[in-house]
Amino acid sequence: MKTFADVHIGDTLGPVHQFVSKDQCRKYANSAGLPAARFTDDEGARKEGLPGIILPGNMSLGLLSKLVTDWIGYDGGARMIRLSTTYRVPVQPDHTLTFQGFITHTTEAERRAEIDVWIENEEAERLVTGTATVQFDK
């Protein structure tokens, strides 16, 4: 049970490594209603002058998520109740992303943790940038 005293300024989340592919971006797109040729498509995303076929936002949105989730536990002390992002360049599948964070603030007053995260690509290029706010129960 990670708790509010266990977290600390520069603590690290990740660094997580994980292929997504071509299929699984097809998969999600489709099942979130997201049919556009960028999400399914290489030849149609590169008519939108893309490289080809990249993730949907809020796809990258849920694997952000999944970090900080999986940092925080899933035993009730705590949950994420906020995150932004900043999408610098697409995300494109087929390739293995990873996935980090570290703590920059901490409030004691109100039990929260400001989180910097992060993706990147295999060339350390950051893809998504964002902010997440953990509230840890008092």
Given for the second form:
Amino acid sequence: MKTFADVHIGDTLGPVHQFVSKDQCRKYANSAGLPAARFTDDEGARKEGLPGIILPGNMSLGLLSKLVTDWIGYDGGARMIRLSTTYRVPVQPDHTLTFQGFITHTTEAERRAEIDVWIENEEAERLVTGTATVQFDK
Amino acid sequence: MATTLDLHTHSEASEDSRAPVEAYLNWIRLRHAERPLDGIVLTEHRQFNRDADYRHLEDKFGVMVLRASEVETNYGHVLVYGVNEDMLRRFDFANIRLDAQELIDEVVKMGGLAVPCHPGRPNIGLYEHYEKRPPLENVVAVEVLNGGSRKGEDERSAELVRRYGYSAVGGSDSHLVSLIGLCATRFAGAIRSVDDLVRELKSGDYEPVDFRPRRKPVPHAEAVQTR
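For comparison with the form predicted alone, provide the form predicted in complex with the partner chain.
Everything in the complex follows now, all chains and molecules, and the chain you saw is the first one.
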């Protein structure tokens, strides 16, 4: 079980490389009730001025959330209590995305860790950036 | 004595950043071998925090903290160094349609310097505005290296430097703690105050420095199976 004592400023989460396919993007959009063309249909997305379909923001948020919760582990003792994101560049499927994070500061009294997180494309452009807070029980 | 400063940073005082100044300075201490900064300049969006006092943090971490501002003009975003009461009376920094030429000229008269930032960025950068309107007069320097630039943006900024003879600076434009100091400016002279900074910026004796890590090519990952 991960405890607050295990956490050090500068520790990294990832990098995790994951290929996200168009099919996964469409499945997510449809199951999340987001059947807009920009998430499901290349031609429709291009009519909106996009290069093709893009990941819904909530899908990027979910994938970043997984980066943090995988790091925490699933045996109790800590939980993610906040995750906020800034969408800088549309995230396109059919690419290998890199998910990464850094522990940037901690608060001893509250046993919390603050984490920078982001998604990069193959060219190391940061597409989505954010911060997360993890609360430890002990 | 040379001084290396990150000239473009945003702390949690800016609405789109959650980075505390203390965490920035601690990160600089931890990463000093990779990003050898002597200090940072906080350039909060559309504001100047005249009452902020970071002296105790400077003493604790041995890193200088200077204050400036990033404002919005009809030629894109501009960093204002040497902000003083005269400037704050003359300009409403919260106004997102400041006149760039007026700002550049007046700030110099009032003892400061205005430096267009991320000039290669669409919509908010000088490059795109220069394609539609005459170039600004009396620009001394522009930000050529920006830690948040997308592919091609720094190259467009460098083209402005070549075309118009501007001096070039660098800054991280960090909104996250771990991105502090990715780009910076190395000054030939010693800088210990905002007045020193303005003097050195006017001298032209500096260069942008790039501390961004060179990442290996990303391996092609396998698709995660979904049901």
